[in-house]
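To begin, one chain is listed below as structure tokens, in the form predicted alone.
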Amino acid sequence: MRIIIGSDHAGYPMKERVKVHLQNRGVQVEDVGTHSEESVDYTDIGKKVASKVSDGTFDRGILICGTGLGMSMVANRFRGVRAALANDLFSAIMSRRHNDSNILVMGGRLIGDTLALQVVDTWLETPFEGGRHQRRLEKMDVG
């Protein structure tokens, strides 16, 4: 599996944290920045991310800011885009059952590291439950 992951400044060291555990874990991952703590619009980020899952160049991704929630935002706004914000194992296994999520997002400044990566790890292994979902799914991309 092959993820996309960036952050803006303030989920630089969560993003890099993360990162490192994908790849402990065998999991190839791009990381399309930012590469320090030094202020960056999280927009820009975002969008990159968003676009590479948009267009199929990366199956998943995920994003973190200080509190996920402009991230969030920015994906969303991409066709096929299913990002989901996910500070707790519960809505990280929902998620994934029943929304069939391809970005997760985190918020940085919200939680700590060890469910930070427990999060990750969750969201990752639960797979979607398709059926009536799947039906839902169809009816998200308007336009």
Second form
Amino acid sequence: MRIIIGSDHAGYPMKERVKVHLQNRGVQVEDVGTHSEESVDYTDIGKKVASKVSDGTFDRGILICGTGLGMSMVANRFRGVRAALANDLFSAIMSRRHNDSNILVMGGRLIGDTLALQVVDTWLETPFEGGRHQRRLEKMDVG
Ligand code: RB5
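Alternative state: the form predicted in complex with D-ribose, after the form predicted alone:
Next comes the full complex, this chain leading.
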């Protein structure tokens, strides 16, 4: 699985933890920044990640900002992107089972690193159920 990850300054410490965690699991991760806690616009990083999931360069993406809200809004503007804001395990599970989410978004100022790593693992391991949920996904894209 090819994973692309990005954060703004507010999500930077958590992004580093998640990246190392994935690398320790043997997952290849492309990190598009940011690379420090200096202030940057979440929109720029969100676009970098979402565009590469939208065009199929990467299978999955992970985005982290302060709340996860801004990154979710940006990412979901890209065709084919189903970005799920999941700051808890149940949201992470259901976003995979029912929504086939392809970008996980978390809030670095909302949850701790331990929970974040559990959310990431759960999100990666939970399969999409398909069936009636596939029909619903196909109705998502407009315009
Ligand atoms: C940055 O201060 C903050 O606005 C950003 O990380 C994010 O929470 C936006 O939704």
